[in-house]
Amino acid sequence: MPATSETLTAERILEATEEVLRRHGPAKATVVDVARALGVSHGSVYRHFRTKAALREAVTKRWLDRATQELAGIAADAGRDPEAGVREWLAALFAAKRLKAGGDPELFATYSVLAGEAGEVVSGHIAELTGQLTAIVRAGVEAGVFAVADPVTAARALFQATGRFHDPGYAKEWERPGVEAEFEAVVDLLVRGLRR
């Protein structure tokens, strides 16, 4: 049990919540379990997160945000060829989702359940991802590389068209032989559709 003299922060609570979820799963994990793991009262946890649902949403957001950090760097690279940027961003998204699903399948299953409960968090995550992709597409339009009337709509279409490679509902397919070639074929087709 951690020392209780350590300052209780939201980050510490989220770390402990992730461990409790890993150990007990979303159906059995409680705020009392999180408090016990931290060596504090459950009231101390509730001072940072007003409800169990708020805690679960925060830990889900934290988990989803990890995937967007590398992607944000790709989207922000103004010097990159826009076509290469779209390809790299989509490939990084696919790789990040595959890593989450294959690296810790139990935790991935847990977060899939939590994401189903946290609609606003997931919607915000998708909005952030499509915003990053929009920035790349817009840069391509401004550079004269892409010929799309509306970068926002085009980015949303790219995201939706590649859903099989990042939507957790398809996670079992991500380890099938040939999935990388299928991904490349879809991305090639989509990038050709963006070109001038």
Given for the second form:
2 protein chains.
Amino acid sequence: MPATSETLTAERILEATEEVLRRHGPAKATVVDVARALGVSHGSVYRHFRTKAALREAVTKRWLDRATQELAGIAADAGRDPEAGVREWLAALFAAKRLKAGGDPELFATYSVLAGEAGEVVSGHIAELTGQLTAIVRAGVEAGVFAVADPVTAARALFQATGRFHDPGYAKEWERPGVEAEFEAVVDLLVRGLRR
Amino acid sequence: MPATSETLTAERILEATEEVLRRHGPAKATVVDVARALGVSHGSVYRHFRTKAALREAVTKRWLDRATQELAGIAADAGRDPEAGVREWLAALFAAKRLKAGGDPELFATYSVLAGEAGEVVSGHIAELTGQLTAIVRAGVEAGVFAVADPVTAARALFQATGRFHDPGYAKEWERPGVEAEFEAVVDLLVRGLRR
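Hand over the structure of the form predicted together with another copy of the chain; the form predicted on its own is what we had up.
Entire complex below, previous chain first.
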């Protein structure tokens, strides 16, 4: 059913954009392609996204944010033991990335190309994730479980030291046997480093 | 001066191969290209390297090994404090990679392509490096400074957790301001994790 200007929401446009990307790869997803898929004029799409770049950034942000909600829940749970919180948050990030990469490898590759172009969207995403990790580390310091001078620095170090288990550039490694044990060994060492 | 079959050594062929790669990029460095650069017949080159693949693997191994000697010296120094050993070894690896990437970016890019093709050469290189790190960790356990259940597992975790600071895929990050502080924060956390 074609969208009308009343039913055409930003979310509907982004869904259609992802479908265009899925079918035609990262070079596509221009405003005109998306308008055609929705059966609307490109003017209707431009009312929501003023440029092709804005549309591509918005769909990339939507893709990146998809994993973030579950992680935010772990970070916000004040009742959780801080060490378990760090472990569960890092494991949930790894699981979410693996699921995306393994579940639909072509779409994952397409979004990896888009993310490479959308520097600010990606740095915003990373800032949000390290912010969540900072909250867990800070709670651990306040509870007297962790001893680190600066939770922001420690959270960034945790995020960067586990890059092999969430950076899309390593996606091929995530299917290798033994990768779970490698992840556990890195997290064990890091969590020991946080402790008082 | 053209090489004669008496003066033509494997090392001389590998030097010429690197020069061919430097001038013409990763697609080149066939046995014929290298023979032409040396002014010898391709048969003379084939006496040292039986296939194009063998030549490309040998020149890649030579490039990867160039940094390894200094690192081996750090790992073998039994008199060094183990914690200082881990820090210095990781810092030397980072410095060596940065120097290669920054000093001759095109040759670095060329060798990154070659390394991507030479899976066994690269895994041999990584095995050698983690072996050195294992020796330092084991010495720390024996001295009662480090408390880890398995030095091999811990060394692999150290190597993987610092990938951002030696994996060629991150070379662009190495020029950003603040990368030194990021490296220090990751190493601090890891070394704390090793301690008894």
